[in-house]
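The chain below stands alone and is given in structure tokens; this is the form predicted alone.
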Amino acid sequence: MTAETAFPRIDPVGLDGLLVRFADSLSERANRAALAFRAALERETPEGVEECATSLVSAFVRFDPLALAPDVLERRLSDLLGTRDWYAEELPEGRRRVTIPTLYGTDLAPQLAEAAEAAGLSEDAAIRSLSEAEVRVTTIGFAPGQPYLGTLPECWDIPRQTALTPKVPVGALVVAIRQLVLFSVTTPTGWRHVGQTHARLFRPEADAPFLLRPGDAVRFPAVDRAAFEAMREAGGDGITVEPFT
């Protein structure tokens, strides 16, 4: 068996989970398979399912063992998997564009020359290939409603740090692997430091607690410290929503 073909997989979690996986690495056609299952699962929930969630190229469900076993679920979800090629799915419905305008490089985001030479390119070309770049929200992790988000162009494709950035502060943009990670708290980090934001991502009080989530389109365009610095004074943050098919 190839790498290609070992996937889909299902693997048991625990007691009560079960995790199909599309890939052992990350790809935008595995994480599109990923998207478009769980999107699926959720609108033909199996009862006894009690979650399903999704990381960069698996999907996670979790069910109630006493009232629906493991291995009714497994062929369940095998079935489920043998209706279509999954990667070949377009990303679910409802995406939304969000536009967070960004603060590159100053004392607020102090890694961006560090970045920029890794990627080899000057600050001023590494702020245009970030500002115009359109990303897509992979998947939410590390802490809530934080968005992993990819796939920057090649020259992105940097490492993270050998050592850790002791603390960033909410709303910092860090890049690394080609892929940006939107900070929802402060945090440790072995991520550069190249932008800062208003964002704030984890809205507990509100109905959808999360500002991001997976599959929408994600710009970063730069503005000045003038205007940054006004948007704080004024108690805003500049994001702007739409939707986006």
The other form holds:
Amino acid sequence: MTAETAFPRIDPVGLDGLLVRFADSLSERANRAALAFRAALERETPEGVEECATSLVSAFVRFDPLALAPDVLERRLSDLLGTRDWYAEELPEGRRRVTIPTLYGTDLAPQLAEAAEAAGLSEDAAIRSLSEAEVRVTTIGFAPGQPYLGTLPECWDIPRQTALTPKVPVGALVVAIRQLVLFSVTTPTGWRHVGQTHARLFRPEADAPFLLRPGDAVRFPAVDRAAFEAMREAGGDGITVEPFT
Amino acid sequence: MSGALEVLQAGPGLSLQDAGRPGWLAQGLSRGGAADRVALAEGAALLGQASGVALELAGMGGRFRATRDLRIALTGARMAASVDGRTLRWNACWLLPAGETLEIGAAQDGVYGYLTVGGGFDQPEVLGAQGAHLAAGIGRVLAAGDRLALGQDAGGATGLGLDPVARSGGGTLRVLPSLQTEVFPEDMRARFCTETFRRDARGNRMGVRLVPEGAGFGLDAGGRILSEVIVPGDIQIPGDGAPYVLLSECQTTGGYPRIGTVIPADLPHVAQAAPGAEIRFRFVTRDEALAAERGLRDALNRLPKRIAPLVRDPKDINLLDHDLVSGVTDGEVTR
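Show the same protein again, this time as the form predicted together with its partner chain rather than the form predicted alone.
After this comes the whole thing, all chains and molecules, with the earlier chain placed first.
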């Protein structure tokens, strides 16, 4: 179902938010539209708007409802929407390629076998597929600095679990519905835990507290247990960040 | 010479809280901040200072001692409080003499009590605020042995009280429609407004779970909704059909359908609903929600005018005898 004709649309979120939605399912063009629309809002923020953010295919605007009437803001957003074809916009400037060494499987990422089976792959083939994939940060959300990453090959269109895994640690790489999420906090999840990294996506005390940005390209190459432990002992995470050209 | 407040004993959810950190939503960090912001404002008003940072006492207080004479205000969920055995009235400000022990007990109504101090706390800021965001790993729960540096106090009267801004734990909450309200069948939405829910034991600064009297409110289509922005007040319905009302430390995106959003003015009622408290929902128009917001902001602006000296009360014993950091005499009670 691609009822994109009904989009973009603007809906209220609570008393002080408006959401501009570009689709009702994840697609690259709707994701690009959301990122570009938010970037435009950042360049020319209407008076009374307090912050903007994106989700997978939508842009959110929070405002002071006593300083700026919701219908006035809605008209302004609607006017901005009309200025161009947002689905044809480019990805944000200043993208980076981030490489995050990953230990797949073992007791540190115990759901690899299960996920591989759901994807119809052997464990080795699953590791190869995930290691070689280059995914993109489609949005940051749920927890601080936490990316949703897509899109994986078709075989990874596996459902979330019906029951929650009670706890996965910081740096856990999980998979479902052709996407990866890399956790910035310890959390329960319905996604399957296939890899473990040393990534700390959110360092509140650091000058640059957030590692990833929407639009960044990310790879998760496999490392073996010994290399993974050596990184931990050296106090490093093995992550490299380079400009994406 | 600003001194410190020493934590001698701490309830399980003791943390520093302020107005939170707005502006990081795009990075996945929700605003956070005091669960009951009205109580934060009341504490500041009692001490005649701008609303800032306070100790949030989650269900249980603790024992505290200051290294200098310290003005304190007690607001939010009512808790038994005393200084070296002398009882202190809640919703009031007092002098805590240097070296004496302030003891605060369990919440008697509501959940979150607040201990505000003259001059505030002098803690390092992280991303623009001093408060803890426990879900995000900013700051932490405080424990016995912690010492909190105090800010410079401009001084002022103690022995003053106020009638808190009207709010309760639970009651009927005003709700606006949200992104998935229309996805819920009409009869389910109607039932949502006639049902009495009880606040479950499960709940924290991220949100509270409500248990319906009757059947749940789950949707078959619930699992297929795309993750979108989440705001405090959103009423998510997870698979088991029992609503979760999200509070200041909520996640920033989520996929469970939302049947509505509690208006900001009523969020303190959610935060202060103790386990077992009854909650009902009533959909309101945007105009009604805006009027409520205006009303709350007006009430907060008027707080300084509503503060008055407490009369001597045998219950307060002789705390009033050394209440005068700067010359206030006994006067009328405010209530």
